[in-house]
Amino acid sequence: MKKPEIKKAAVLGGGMIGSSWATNFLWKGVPVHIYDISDEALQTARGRIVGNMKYLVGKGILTADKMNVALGLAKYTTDIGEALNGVQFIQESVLEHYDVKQALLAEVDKYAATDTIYASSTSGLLITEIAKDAKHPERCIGAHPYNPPHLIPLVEINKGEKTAEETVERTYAFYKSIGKEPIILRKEALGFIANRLAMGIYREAVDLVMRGVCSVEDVDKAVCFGPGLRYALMGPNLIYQLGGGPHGIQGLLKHVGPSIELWWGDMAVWKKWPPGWAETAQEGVNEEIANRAPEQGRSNEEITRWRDDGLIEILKFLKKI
């Protein structure tokens, strides 16, 4: 029997990434219901919508009528059971904790149809212990943005041990819709792709300030201003095909191959938090903070809005907004 088409979907946690899904659902013009365990966290949750639809019509990404349509799809409750009645797509935002999570899908499998996808945002958990006890494991699975996603297109799509491939289908079919990047793992890890990616970096980012090397600013100038803009518009193995010219990532890396491992002889390989690691990286990010232009924003908020206008740029350029 074919599946009901993705019409309506429920965000469980208004969170800053919960808030963001929402926003990236009413957006596109998919109705959602918006659920946390108070009302507080709802005004909250409605507040940043707010924000980040006005955002975008200051942006000139949304016209004031196309919001005012957009946030009259959004419905707020503290009741599970309405929060997931005549829904089709579930997108959990809660704590990054396997008891929570497993806690919600309890009350998932209560309320919802049997054929509603549950797509967890965990950052790095497996789907696989997270819907261990659950009745419909195989609607279970997991669905990691990038923050902020209604901005980032990536979402990670990673399955569980009994995760069905229809489930799979349908959920990239979704994404897509609505005009993400979705990408599917053949098969589970721990942190998924882009964050093992990240992790990667920031080890050996960590590594260097920790030996000496460099300041915590020198590491975030060394990012942004070197392999970050590339990063931007294409992804290592295309950078390393360029590099390479005409002999392409094989040539290059024939070529290179060899110095490289020499580097990698040096490389952190640690697998626990250097002592004292989150005080100097605090003390560097508020030096760094200081160091900024104004107009590039010397506060959380206003770096975050500053970011937010440079990823519009760029989404503008890569033609995904």
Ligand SMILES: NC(=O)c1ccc[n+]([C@@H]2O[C@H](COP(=O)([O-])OP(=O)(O)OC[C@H]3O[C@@H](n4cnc5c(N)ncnc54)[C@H](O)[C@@H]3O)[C@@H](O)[C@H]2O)c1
Given for the second form:
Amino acid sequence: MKKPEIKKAAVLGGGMIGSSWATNFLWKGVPVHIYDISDEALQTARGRIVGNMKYLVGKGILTADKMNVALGLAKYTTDIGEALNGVQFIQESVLEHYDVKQALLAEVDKYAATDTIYASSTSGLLITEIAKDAKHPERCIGAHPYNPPHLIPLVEINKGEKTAEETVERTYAFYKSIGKEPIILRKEALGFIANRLAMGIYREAVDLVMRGVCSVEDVDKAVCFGPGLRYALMGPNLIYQLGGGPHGIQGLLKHVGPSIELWWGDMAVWKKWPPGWAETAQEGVNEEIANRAPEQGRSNEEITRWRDDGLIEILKFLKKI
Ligand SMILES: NC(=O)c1ccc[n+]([C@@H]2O[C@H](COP(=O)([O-])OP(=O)(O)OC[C@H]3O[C@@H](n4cnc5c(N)ncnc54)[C@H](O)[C@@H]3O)[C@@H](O)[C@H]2O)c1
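Would you mind generating the form predicted in complex with this ligand now that we have the form predicted on its own?
Every component of the complex follows; first up is the chain already shown.
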């Protein structure tokens, strides 16, 4: 029998990611039940969702009328049974711990229809482990967004050992229908794709600072005024295709590949954070923030606004907003 379409969703956990997901669903016309553990947490979630929507209106992406319709599609509750009633899709966005997610999934098993999809926003935990005691592991899937999900299109879909192919297809189709760019991992991998790449860069960034090659501020500048500008438009393989000129990526790798192996031999391979890094990073970031042009923001809130302004310009260029 064909499974129902996604007509209503639940977002479990209305924190930074949950409230952004809720914004995304509501903006695209999907009614959402937002569930959290306290009224205070729901108040914060509501404030964030309304703030996100007003921001989109201010940017001319949404009309005030559409915003009001979208906000009217939201229901806030601390009652899990109410949250799961009549929904076909669950975006779980609670704390990043196996035990918290597993306990919540046990509640989902009690209250959700058996064909309701449970998609976890986990940043890198394995869905097989999250769903190990689930009554319906076939409907469980990992769906990792990038912060902020209502603006960044990527969702990494990862299936567990028992995830049904139908769950993968329905999840993919749902995200596509609301304008996301989902990719499906062919097999489970801790950290998925994008965060593994990000942490590859970050491990080297940490190492460069700890070795005394550059400051925290300069490592950030090296990323955002260099490769980061291109990464918004194309991935590393396409970048190297262009770098190889008429010879393409194959020619480039044959030409400079051997010298890159020399650097690889010198690059970071450690598996543990170097002692003192968190303090060094904070001190460096404080300096970096103090050196920012005031119009680019100095507080986390101001910098977030500045970041979102920039993201919207890039997304317009990419025709993704
Ligand atoms: N922050 C990021 O950049 C980012 C990016 C991608 C994915 N994620 C993932 O998204 C998830 C949420 O992260 P976040 O940054 O939004 O965290 P957060 O701390 O901002 O929000 C977590 C929310 O979950 C609520 N919560 C905790 N236990 C709960 C329970 N049992 N039932 C319902 N609600 C509960 C909390 O009250 C809070 O509102 C995590 O799995 C995280 O790894 C985070």
